[in-house]
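Heads up, the chain below is alone and in the form predicted on its own; it's given as structure tokens.
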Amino acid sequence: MEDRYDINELLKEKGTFTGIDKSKRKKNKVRSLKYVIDALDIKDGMTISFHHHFRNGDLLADMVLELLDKKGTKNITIFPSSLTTAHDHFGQYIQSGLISRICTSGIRDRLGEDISSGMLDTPVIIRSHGGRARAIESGEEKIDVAFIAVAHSDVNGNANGFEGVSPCGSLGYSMVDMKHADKVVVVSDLITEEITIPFSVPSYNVDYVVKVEKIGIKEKIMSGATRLTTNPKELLIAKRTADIIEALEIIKENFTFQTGTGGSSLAVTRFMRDKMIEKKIVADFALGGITGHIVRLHEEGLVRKLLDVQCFDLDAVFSLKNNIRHFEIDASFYANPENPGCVVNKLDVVVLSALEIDRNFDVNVMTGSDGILRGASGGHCDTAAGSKICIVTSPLVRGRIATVKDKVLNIVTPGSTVDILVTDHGTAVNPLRKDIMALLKEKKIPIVSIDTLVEMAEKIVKKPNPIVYGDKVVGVIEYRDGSIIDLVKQVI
């Protein structure tokens, strides 16, 4: 083989080594979130995007939106993995001109009332967690500036969610905006020049670092919907859901199992403790938005990992810190559709909760029954599409509404995933699921009809008035692969 290399030539031309000038090596990203606004040069029509891992306690999306504004910025997109309480007052920015269109997973409180009155000319567009990923990952959306409230960094932009004096747990729905955002600004009130050790945000994807006074409220992380209930009737949902998962013969060595938010959810892991227990089986993983009570699970051997996308408590938090086999997750592992790898396709069972459910097992999660946007998508129809069984728990009627009815107002996931309802008045099962059907027929487990429930919750609450909509569309609500599944219209 002929050499690469005339040697002879190779030696006439060598050089000297002048050596590096480590005076010029940059020192740190940090500034301040004024500098890197300005800097950032953020025009009108850019998107900019925001995680709700601090939930109820977010500050950050304020602070940046606030500095936007009295620069006159217009027409920007906001991206938020979710919105909150946090984001009551967002309207404001509406408004002004700021914000010209919202592209998130949930709206709530008086923000919800504000889109639903029409106050936003472009329909705001609902995407569940997976669906989120899989439109960041496939470029359907672009982000132009990720901005990212984390607990601790470093003056590089190593940074986690977990440690310091504002820890909120898990970045999961960051990471993927971090990944393929054009620019990355990690935000903080602990900023050290020691690398932070482990790091969820690695510095190389990340541009600025921000010092803030105070970037979250770790107080506010846990909402009503992620309390343990003392209410008899979510209890008795919960305890039946549990008998059912048992008769299905779920609850066997290296089970999956995710059970979401709200009351009769959550507690549903109180009884399947009792049974693992019992059973002497241990569940391989849990999943999702992670709780205090799936961390005692783990902690007392009863399940071997936890895959965290989002702490729902401070119990969570300390967990993700301190417990080697609670793992942080990010969106697109939890449950982008067009990931074939998504773990939300590897569970055994899931546990969901629910606003409204109809005759063809269609469960609604983000309106009211007044029609007005206070709900979220979040993992549900992922959750629904990706489990071997589904479990919705609802009570028949919530004060004088009815929760099973013949129509939801609007869908989020769609009935033909959904395999199971639990309520206080009786179980029903998809009729598209016989082989469940037979199966707790066989272990005895008393079964209605989806029609008898909705009938059963017509005679205590009657129907209501039916509600007044405008033409206009106040938002569109993506299914997980990007289809449009349902509008929510504007309520008069």
Contents of the next structure:
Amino acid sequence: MEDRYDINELLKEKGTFTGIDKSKRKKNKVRSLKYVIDALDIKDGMTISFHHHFRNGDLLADMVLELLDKKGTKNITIFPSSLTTAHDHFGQYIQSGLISRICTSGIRDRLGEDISSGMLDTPVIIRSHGGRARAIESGEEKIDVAFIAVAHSDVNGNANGFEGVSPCGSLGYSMVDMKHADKVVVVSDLITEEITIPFSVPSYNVDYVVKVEKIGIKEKIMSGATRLTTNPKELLIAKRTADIIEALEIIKENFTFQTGTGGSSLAVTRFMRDKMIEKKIVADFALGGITGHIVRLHEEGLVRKLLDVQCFDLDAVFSLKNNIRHFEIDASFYANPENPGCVVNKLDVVVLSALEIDRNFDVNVMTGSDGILRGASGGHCDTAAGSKICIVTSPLVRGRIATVKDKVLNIVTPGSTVDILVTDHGTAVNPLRKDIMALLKEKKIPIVSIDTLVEMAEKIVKKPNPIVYGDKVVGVIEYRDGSIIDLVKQVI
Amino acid sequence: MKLNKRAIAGTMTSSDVMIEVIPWGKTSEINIKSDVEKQYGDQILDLINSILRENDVDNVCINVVDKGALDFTISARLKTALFRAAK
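For comparison with the form predicted on its own, provide the form predicted in complex with its partner chain.
Then the entire complex follows, led off by the chain already shown.
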């Protein structure tokens, strides 16, 4: 056989071993945020990403933007997994020219008003959690620098979100960023010499480790959206929803579910618990943003596994740290539509809320009744599409605002993926789901048509004046597959 | 209806309205602050004007802080405030 290698060539190419000095091996150094920002040389046209697991208690995004603004940086894209009230003042960075483009899942309060008034020239790109993961993995969005706020990191960047003084729990959204960003910066207020175990961020994905005084305000993780309701309307809706889930024979051994935030969808969990105990049924997993209410079910042995892309309160954070089958998952595993194994596809039922829903069962969770951005796409359309049965719960009217109406102002989740609407004035089934309709009729669950609900709502609140829109498009709502499902117009 | 003093009815909780009625030595003035002003501001103003006409009220200043109240709530709160002011 002919010799394939020229050994001399190989020696020349690889070099021969000449000895090693252990003291000279490469070592990571913990840096200041300012040092890293200078070293990264973030300039025009670059994209930097953040994650929103600290929710209203996020401090990092502002720290980074303030430093960039002081340096006079312009025209960058910010690509957070979502924006909260912690980012209310970001209009100042738009006006200074620092931010020229925003991609996010949620946008609300003052920043929502600023964007809706047309402050930003480029429309905001709204993506679902699954859609964001898809856009990153497919290369549609390139992240130059990912900033990851963690609760505990070692000097090499092995990090998690649930230890230390400022825990936020799951780091699910940033787990996608860190695999695909050019540079990854881990930032924490607890950095140790000792290795972090277990870690959700492995050091081989990390370029810089930064120490700051305080990384986030853990008390602000829990928002009002995760409180258990005492509102009788919401309790009625929750009770009805649990009855429907039971009637549809979903509560069987090893069933799977997700209950979103929002008064009634959270309370559904409580009523489902009673039914599970009564029938001696154990669920296989609960998915999603995990709350203390779901954790309790897990600890009582009613739900075997918790799959957690984001912790909604400190009970959930604590459980993620202590319960071995409370498992941190990344956003792509959660909901990326191009990932056939994404776990939303294994959901038997999801219970979601809505700002508005219309005759076609199209749902808006993004803009208020005045057309202004004040919500989040979140996992809404992902779970609706993946689950076997998607139930939307909502009061018929909120104050003087009709929730069920002729046409939603903006579509986030297409009606073809929404199966049932439960309100305090009646339950409607999507005509596409004749199977559900038949089963509920057989079980003597009262059903009304969606048209009846629309008329009831309009009778209560009367017809509103139409919203005066400007010509400018201020937001582009992407469906999870990347196609554009709706445009958000400027509100005058 | 003759108004003798300033009076208030209602609250500022969600779905309610707070209405202040002040006897006024000049042409009536109605100030509306509402969470749903864009969608329902005109209708609220029409409703208030029609109740003032029905009760023959003139030369009054009315301050409305609306938290998304329905018409019947607005009507009840306004009438209560007027009756209190007429005492």
